[in-house]
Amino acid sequence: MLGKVFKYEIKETSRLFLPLMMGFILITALCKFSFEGSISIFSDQSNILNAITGVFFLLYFIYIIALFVMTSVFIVTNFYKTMVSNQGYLTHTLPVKTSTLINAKLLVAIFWEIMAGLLFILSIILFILGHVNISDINEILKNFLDFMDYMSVYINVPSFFIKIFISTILTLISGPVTLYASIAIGHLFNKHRVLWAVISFFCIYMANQLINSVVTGFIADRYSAYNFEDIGASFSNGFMLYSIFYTIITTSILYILTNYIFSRKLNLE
């Protein structure tokens, strides 16, 4: 059942996300085309082309921000519309568990987050193409490997990258879950639910920031008088491990809370 709901959600959300991402691809292509033209042999004679290139680059950087901001906005919009607005009456009459609905929406949110990230990376690669040769790439890789070899004295490099990967996955999950929980908490109020959802989000955010600041300060203070090896170990084994476990715990709590509210406290009136 989760697969069917996921496919339906992908189909519905693509109406929002595909135009956004197609627009980013178009702006990237135009920016690349004008950039290549502006550095050609005719660039000295084409101030207009240089101006156009500047405009396209400005639009490109604006669109980068819009791509990630609107991805979050669309995730919130889709969840709110299908779970607590008038369309929620139809959603909650489906013969599907509430947890399945939430899981499907979460997977779709993660999918679009990954797509936005991949598009951004591909756009950077597109700009690099034609301006970086094999020897440059080899030099960059050599410097990177040398740096990793140097860092291996202070940290376990494979473990470090595994932690980064886990942290990235958890970030992709925790973001939408926090938004869903905020909407669910706002749903508990009879009036001004959107306002209470926004207030709930900022309360959750501020609480997380406060706790993280205290723990980070404690870890930094504990290792401030130690050598570089201890500081590196504290970051990898201290802060990163703390961050992973803290994110797992808080995300699990928010997920359970969201599922509980929509399963036991649903009130669409």
Given for the second form:
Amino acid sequence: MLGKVFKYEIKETSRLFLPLMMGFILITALCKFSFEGSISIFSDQSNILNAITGVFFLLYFIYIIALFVMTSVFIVTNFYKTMVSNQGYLTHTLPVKTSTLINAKLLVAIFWEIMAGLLFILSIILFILGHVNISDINEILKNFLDFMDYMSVYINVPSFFIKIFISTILTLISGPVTLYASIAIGHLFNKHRVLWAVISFFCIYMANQLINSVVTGFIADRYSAYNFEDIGASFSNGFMLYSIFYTIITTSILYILTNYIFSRKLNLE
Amino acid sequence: MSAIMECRDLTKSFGSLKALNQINFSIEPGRIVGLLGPNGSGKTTLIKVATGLLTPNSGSITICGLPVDTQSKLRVSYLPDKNYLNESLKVSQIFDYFNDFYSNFQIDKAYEMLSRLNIDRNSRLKTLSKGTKEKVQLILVMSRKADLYLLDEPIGGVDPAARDYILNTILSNYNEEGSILISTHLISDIEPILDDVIFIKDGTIVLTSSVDTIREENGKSVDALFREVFKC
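Got the form predicted on its own; could you also share the form predicted together with its partner chain?
Shown next: the complete complex, the earlier chain at its head.
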């Protein structure tokens, strides 16, 4: 069942995401060609090309913001449309468990988030291509490894990277789950459900910020760091670990809440 | 054999409004039941509780002895009183969707009904007229071999000729071991196909009876009795 729901979710969300991503690829290509053209030795119209390149890059930067913002917007509007709007009548009468529905949508959301991230990284690589040679890369790599050696006195470097990896995955999951939970909480009210959903979202966000600042304060206190290396250590060993556990706990709570509301407290208009 | 649908002291409120108030009744297999009442009497609310789209405040409701959940949803075929499909899809895509999720969807039967109505399977829902959309929704519902068909105002928005067609479609396509619950306020049209009726007013059941009993005991049609009972 999860596979089936996932398949249809991907098909349906592609209609929104593919144009968005195609557009990004297009603007990246335009920037690249225009940039290469403007610095090439064959160009006579260097001023015009420079101006065009400038405009394209401006559009590119705007598009990057749009790419990540619209990814979240599409995720939440698709969830809203299929779970609490008219299409909810179809979704919730399917012989499918509520948790399966939520899981499929979550997986699809993570998929598109990863796609957006990959496209972004690829665009950066595209711009660097042709302007960086092997010796540059080797030098950067060497500096980086030396730095890691140096820091390994203070922090466990491999564990640091594992924590970064886990934190990234968790962010991909907690973002959509928080949005879904906000919609679920809004659904508990009889009127002004969208308004309550927005309010819930901000409340969850504020609560997270508050708890995080308090905890950061405690950790900073405990590790009393005065130099860069110690600050790095307290960050990696203390804060990151706490942050990972905190996110796992809050995301799980929000997921369970969302599932409970949609399976036991459904009241579709 | 257990009742297809059974409600016990079912209550549903929206804030201070009691849409369903201590509803008690059951539907036996193989019956076509009319849920009749004026607008706002609770017909749609009752059907939505049976499909799981609304959560009751108290009381119980079972479908074939099962609580309203994933299992019961497979046995129930529901026709809502609104457009609930993804309008950007083609008819064939929606048929595939239903076929994928409902093991009791009879896709050949659905296409047969579709062609008899001369509806193009490749047309997108949003390009169809309101009446045609409703016919597509009806085909989807009646092509399923369900135990309980819940039809909410199936003939509400269509012309008289279409109404006859819809009623014929319902009669000739449903699973005869199952039951149908039709909610409507167009009683004279539907009366000929009903076995039993339930009169509902302000969230309370005021009468449950077979159509034959009403005609014998009261000497009048269900339509006439309805007008009497629900006189404004």
